[in-house]
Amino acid sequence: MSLSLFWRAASWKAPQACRQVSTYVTKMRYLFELKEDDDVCRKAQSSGMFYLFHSLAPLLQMSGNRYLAPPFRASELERLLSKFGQDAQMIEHSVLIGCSDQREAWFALDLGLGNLCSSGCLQKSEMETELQGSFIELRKALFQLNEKDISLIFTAQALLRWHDCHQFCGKSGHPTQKNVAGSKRVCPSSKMIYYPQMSPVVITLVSDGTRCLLARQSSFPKGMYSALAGFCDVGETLEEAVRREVAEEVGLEVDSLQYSASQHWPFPNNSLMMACHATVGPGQTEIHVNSQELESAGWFSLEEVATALRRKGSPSSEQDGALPFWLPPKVAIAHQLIWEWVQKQSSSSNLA
């Protein structure tokens, strides 16, 4: 079908006179809105939510095996506050990370940054007794967060330590402004109009037909291992950034790739993950890691990898004493892409 007659079809199938802005449209529109007017984003702080944190980590509290990421009404945070010994104005800090489809804002304040607070910062201790939850830094509580709290907390944090590390104006050295929402930031001398940024990065699972290669970091849980991942080089499309880091970590040539999904990642400092499928041919298998990125790297069949998908919960000791190997949990887009590659496999042997 030629692209002309595709959208003449598009065009049949969905006509104007018909069409409904959808939930999902009006949502988008009053983000913006709240975005781009600081008084309609203030009046939304009125009736909004707050997530908080403290120096990055989010208040958290336990919920049979799950961390659960507890919002707070305003009214609620004006009297915390208050009970503190701090002016409610510290609410002009928040940043929005989103709302609800009936327009309720979604904020986040971090209680504990420095140079957020004009008064001396609030006691982590003391909050967490008054509050009747934790402050935990987000690598630790990561795997038992909440899956509807997941997005929402890494938007913050992500946003949160944006403002505490872009204050002043790479151009005059000046100090910045924090509009409302805190989608941006101004340099009143300069008028430069900085955003909050991401780092792109490749995630990607190479395969040579029968097995998938994983790699591991020194960084990494004892035992995991996981896909290749490196961050994308100026000027580099994807395709060049996932044949670069193949060849740079392992020494093998990617022959083809394929793009799986993508995912914003707070580690190392807000990431978005572009998550890919790779095939190197079948003669040209030989690793050679790269020491000064890897630990180690090795091929894995079939059986192995489905193994260890099918554990659960954090990895333990058998009975020889030795760590099994273990795979990223399904909150990390690595393990999508290993999820996607074992449904591949055992479709193909199930053909076969």
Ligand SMILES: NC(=O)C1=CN([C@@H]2O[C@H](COP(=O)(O)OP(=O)(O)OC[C@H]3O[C@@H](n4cnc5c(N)ncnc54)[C@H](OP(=O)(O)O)[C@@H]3O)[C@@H](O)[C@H]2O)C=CC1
Second form
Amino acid sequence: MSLSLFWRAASWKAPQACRQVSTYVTKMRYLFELKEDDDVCRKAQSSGMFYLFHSLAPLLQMSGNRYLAPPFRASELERLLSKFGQDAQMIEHSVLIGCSDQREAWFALDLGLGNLCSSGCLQKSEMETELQGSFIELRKALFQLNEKDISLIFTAQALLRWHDCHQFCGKSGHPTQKNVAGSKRVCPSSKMIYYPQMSPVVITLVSDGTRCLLARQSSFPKGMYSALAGFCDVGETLEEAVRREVAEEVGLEVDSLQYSASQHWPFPNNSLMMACHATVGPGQTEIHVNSQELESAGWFSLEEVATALRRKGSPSSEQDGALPFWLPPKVAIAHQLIWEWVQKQSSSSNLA
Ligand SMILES: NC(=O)C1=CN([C@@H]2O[C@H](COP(=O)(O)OP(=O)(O)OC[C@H]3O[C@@H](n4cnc5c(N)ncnc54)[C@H](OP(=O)(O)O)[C@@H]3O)[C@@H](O)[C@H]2O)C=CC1
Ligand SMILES: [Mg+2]
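Can you give me the structure for the form predicted together with the ligand, which would complement the form predicted alone we have just seen?
In what comes next, the whole complex appears, and the chain from above leads the way.
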């Protein structure tokens, strides 16, 4: 999947060619069947491909300056499990994460989660040697992940984490059982059905018409500024969450807002990021930073932001020792919001 498809943009339109649409529909119907029918899904496992994780860290191989996530056939996985003294039944703990246009199902399996290992967890370093790759923490690998793999790895990690944390029913306290695809868990005692959860988060780039507002938390990498973000409260609409977060974090009242796109974000725990542009009225631009939430916030000009956007990666110190501010990388939806704002401002200043 290309990065342009990675964003679920508001401007998305159905492909024109009939054949493409029917391939998509066929694929979605097949995935639905895999989630609903355990026998079909079990069969798909035997001809499917598996992406491996260890304690939620994906197995990655370096290719040039990019990390690739190598998939393994079921037969190869069984051979590996047997080599490490594990039962092939461990494959039952895998989760469905997608399929190809040719209906080859893709699964993810975590070899390091404690509850999966009856005879002690597989040794990470031995596995890495055998698999000719490394299990790398997602946050560390994020900026070098192959674009094609990002969405798949995000989904896989989210599902694996959710299953690991939802082993027991919140009502009866009994163990829950996952369906083969891993799209839900059921408590045989209370009959409660649990579905994977995610948290809705709004991310907003505020503009006063000529400048945009960027902020940083103390936990951000040094020098990085981003758009304002915050978790939605229960009962809120997206619009209410944007207005509240902007008011809470920088003390400004949003005048208007426009939805841009959304993104699944794995940190800290399966968020659905919904990105918006917002404006504040003229004369309503005095920032009051909420220091419990932010380290600093400020207005930045088009030139400053466009220059920062052109910079690749996190900058090293400038010659005079000062660190110029920098922006989130392309993989983060904040980057897309900032890029869109720069495009819009540039075209309107060209027209003026
Ligand atoms: N992809 C992208 O481009 C970007 C993504 N983000 C993501 O957006 C998310 C939200 O931004 P952030 O500014 O931190 O959010 P908030 O401004 O909402 O502040 C975070 C605090 O909200 C509380 N909180 C409320 N609900 C939840 C929940 N469901 N899960 C976790 N914490 C919750 C926690 O407080 P307490 O601990 O006191 O309970 C947490 O410390 C971050 O996780 C960040 O990774 C941010 C910027 C860019
Ligand atoms: Mg915030």
